[in-house]
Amino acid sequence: MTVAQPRADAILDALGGVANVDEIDPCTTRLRSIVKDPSLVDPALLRAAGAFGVMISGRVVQVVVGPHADTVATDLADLM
């Protein structure tokens, strides 16, 4: 069995859409992503998109994906 990659049009709208987010990088099983207004993160809609955890501390936002992270970083930047 394999793990189904994270999806990443709906972590984009987690993350409180495009407009929202100032910067994604991935890191190792991660996403670290900067946001303007953290309220507007919806931490079980990343969940529902694939995440298998999300830690958010001020603007900061990670999202671990596992080992797809520098993938759905990827798609990420071509739907931003």
Contents of the next structure:
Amino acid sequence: MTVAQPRADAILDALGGVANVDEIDPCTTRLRSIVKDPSLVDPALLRAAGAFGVMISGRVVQVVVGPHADTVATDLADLM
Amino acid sequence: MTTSPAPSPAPGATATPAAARAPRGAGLRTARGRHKYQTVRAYLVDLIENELREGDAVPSERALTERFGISRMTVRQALEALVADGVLQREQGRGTFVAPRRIDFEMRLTTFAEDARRRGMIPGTRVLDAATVPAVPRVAEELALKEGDPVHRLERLRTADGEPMSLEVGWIPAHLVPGLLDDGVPESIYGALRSAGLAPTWGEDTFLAAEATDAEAALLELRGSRAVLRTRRRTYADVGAVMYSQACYRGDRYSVVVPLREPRPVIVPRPREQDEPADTAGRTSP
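Cool, the form predicted alone is there; where's the form predicted in complex with its partner chain?
What follows is the entire complex, opening with the chain shown before.
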């Protein structure tokens, strides 16, 4: 079994959609996002979208996506 | 930083075995004693950091006694404290020298043994414990398992050139490599994972500054400072998490190098008409 590469559209959905996102800062293995309403973020959906880990602290949501962060970030930029 | 020239070491001014056994802190009970001790210690630390190289001799006890006008005992204590901290090394009958520098440590997805060999050191491992156990909540969380799922747990003391360097506990999901411990503990866990088609491809390390516990200090043979560097590592292969490990590195022998690069631009939503619903990709699901 192989874990699918994290999908940008599903990640954005799980973050509460583009309307809920203030910004997404792509790091080496993580997407650090600032959301408007953290209660709209669904960690289980993020995991299902291929995230390896999720850390939520206030409005800051860190999604661990691994070495695909660059590709996912490029896709996210297109979607937003 | 000092501007005065460093006194050259006087021959014959080496520590006696009795001096090496002198208790630390003796004779420093007065504020005055404490102050003088700090002065000579600060002088030595500055000299070692900024002027001397690895293997250079530090000024002799006699030279330091004369330079600072303080007792030989205070000088000796300052030197001994730095020896205990691993900054200086004493060689019987020769003098006191600057110890090998900390090991620059660029975190990469390599094993301890690979790292040590790359530095020209001979790696060693003492297995302290190895068993297949139910995953505790933290380990289950890190490895995306259910609590109680079987994991191989390995506790190892890693050495370089025979010297203890780090203590490491690692957990590997048992279902991925059921026979991992069947023929004893493999020399390299990453090697065993690679053989099983689970080559580690990426990971994340988290660092914490800490003080060693009594048990850790004993195993790492820490004599002076108890400062250690704790790391938490999640190791991933294509299938997902393959190992979670916690390590405790000697603070006196390691420094961490973190390569930096310019950040990618931050992604912000494009401006939209106010009444326009979020676009198709941005549906919210609640």
